[in-house]
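Take a look at this single chain in structure tokens; it is the form predicted on its own.
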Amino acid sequence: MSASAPPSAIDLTALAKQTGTARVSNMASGLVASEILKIAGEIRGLVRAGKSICNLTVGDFDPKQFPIPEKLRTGITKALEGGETNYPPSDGLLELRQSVQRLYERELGLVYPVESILIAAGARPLIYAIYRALVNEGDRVVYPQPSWNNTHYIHMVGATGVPLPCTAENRFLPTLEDLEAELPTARLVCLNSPLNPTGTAIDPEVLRKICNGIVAENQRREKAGTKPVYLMYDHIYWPLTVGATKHVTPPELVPEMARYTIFVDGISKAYAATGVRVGWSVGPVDVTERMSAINGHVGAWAPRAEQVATAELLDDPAGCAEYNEKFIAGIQRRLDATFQAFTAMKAKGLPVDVIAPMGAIYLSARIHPFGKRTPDGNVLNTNEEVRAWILAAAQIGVVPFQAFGVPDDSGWYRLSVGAVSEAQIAEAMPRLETALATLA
């Protein structure tokens, strides 16, 4: 029997290249693309053109600088070779949920039932599930400004965003005084510590007061028979605190907060494993069950082999500590070098400020040569103009706080050190100093 000839290909290119927002949903048409990804694309183009850029934009790790733990790498390979390739349970492998349970008791002093723990493909599906499980259209979501991506999740669920402008004086994190007026009408409060984009961590007493405020508000609501206000506590960077910074959690400070707190966590940052895609949430069982149902329908599961390997990793505290000691030391050297360079520039009278790093892989730096003229005659008036000039004049990529919801041109930028070497930082900072010195 002879094989039949394959059908002739039909060129659908012209039909497929449709444009216009009328063809998609209102939500999709109004969803704003990531400003960080836009800047990253610009830098990739310069690199392809042969430019050497110190890329401080991406909240990621270069595997050449920070490889994942060897135990995790070999564990994934072993699990794949052992046939761990079928669907995992929609709430995650029991072995991994139990490992997370032990991790929280061992490292954070928090004892939760295994039913409180949900595994997903990184933190993002969990954040989306929290929004979907708790927030109805029109509900008010309170979040600090700057913060990462809350505006986009608010848009996707049709909520009402309530940004709280935060300043460097308060580590760019809110206080109870900032929150008090909004708590009576809030459905969800979002906190992230250590904070992306600033690399700062919340003060324990500030967090304690916020927690007491939430508990008091929920006691009032319970008497009135209305829904509580919840706290989404994204602490995925908690193992990456540096210096004397102490990470704290809401239930640690105010145990009653266990009823209202949903943690967002995972291995992405703690083990430089952003592409491995294993995250988890920990919270009240009733909320976790609904989040699990949501993630089950969208298939936001972490791959099975990666879950197997992560469970083995978390149950090796000595190995984790050995990895983290070297890993965090490398991050701190990069943060310290960048901080010291900005401190020295400020001492020389150059228009910069900087906040000492406290955690994560980020440094908050203020570069504010507003009103000054570049050697080619352009006047710098906005964050975006300064960002583009720094990229061209000093070959350094940074992200303005506008990418994190800040509306004004305050001069603040996020500098991320996870994807650069110490040598790149050492070479880049003098270039920035030289470029700033040329401004008139």
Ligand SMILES: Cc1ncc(COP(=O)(O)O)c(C=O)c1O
Contents of the next structure:
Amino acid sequence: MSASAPPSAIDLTALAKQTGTARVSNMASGLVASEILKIAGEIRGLVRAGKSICNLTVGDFDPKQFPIPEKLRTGITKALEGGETNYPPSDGLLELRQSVQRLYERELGLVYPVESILIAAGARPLIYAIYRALVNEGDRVVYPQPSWNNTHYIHMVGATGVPLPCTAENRFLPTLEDLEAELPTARLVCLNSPLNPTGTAIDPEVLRKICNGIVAENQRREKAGTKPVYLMYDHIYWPLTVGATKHVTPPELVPEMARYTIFVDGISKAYAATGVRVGWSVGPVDVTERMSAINGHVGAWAPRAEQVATAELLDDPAGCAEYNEKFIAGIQRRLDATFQAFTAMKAKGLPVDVIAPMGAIYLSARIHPFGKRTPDGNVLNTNEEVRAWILAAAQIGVVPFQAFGVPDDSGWYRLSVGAVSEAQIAEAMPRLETALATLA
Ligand SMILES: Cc1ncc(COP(=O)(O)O)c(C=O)c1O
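Structure of the form predicted together with the named molecule, given the form predicted on its own:
Starting with the chain above, the whole complex follows.
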């Protein structure tokens, strides 16, 4: 560094802020911003203005309500202090890949080679790599509606999205009957269980039938010498099931599915560690190797110190079980309290409905006062109008299923309980009941 005076600064603000059409790629200009983030921004504005909001919009955790495991926190600090600061291998530290390997054998009864396991900075880069590794432009990607973010990944790889509209009767999860007609032309099927946004989980027998359908389709393709159809099985919420719900996996039901299934997983949800950024995929070795090559160039690896600490965490089954028990109990109390409040409102004849929670941190609630008039004289006709009215009249933030690809005004909303206290829920539900009772 020279000791001479610094150069006078050039103010580039105006040039940098210059906008215009067609300055970026067609893909980039066509990418839709997250609806949830838009709503979250609106809520932040209200909070800044001094309003107290029960924010059920974000699929995240308030660290004051749900801190990460102590072992993870201290492990990251210790690893950093121990000098774990250089590049990790692009497919992840071997210690972490091996601890994921042990986790899958111990908890899920699935034995995979270590080459099947790829580490990244959370689940998102792995989802992107799955799409990139398997899907050519124009290929058909089948996904249930509602679902989280598939439309955006489909857009990024230029695929053809094939939504499968799912109904409350099936707890918003698809069946083989929904899927069957699309299987012969599909490249990738996307399933997520427990499901964001609904908090419901796939029935083992339904999943078994879907797996048998995929295997039968791939036997046909193998004879024809064409590429298989794959299943992206995003089970990032799998440790977070509530009540009698049992999480199941495709290869456990139909082992042949190990050739076609890529699991998406990580610590973001199971350990309330959304900001720590450690995720992994588990799948066929040839696909994993290509995903690793893609993510290596993107540089999407998880920070080294966090990988070291995550390996230590996962290799402590007793510590994990103790954390999970307390964590899941806290989630369940919030889900149950919200579910019971909606059930009671429905019993009183108010225009609401709700599906019993099965897992993740979400509840599907229907709020459908369509055609009713608010005390201000506004008639509520759409999900968006109801959402905005609930926020103003009851100070509760909810996300309409439109944010998860559902096109119509079905009245269904995602309620996420990870960032609120039990007291906030207890105070918010009577506010909603009072507000609904003012509608004429
Ligand atoms: C179903 C599902 N998969 C993946 C993710 C992304 O996880 P990560 O934060 O590890 O990228 C989320 C986050 O909301 C999710 O809900």
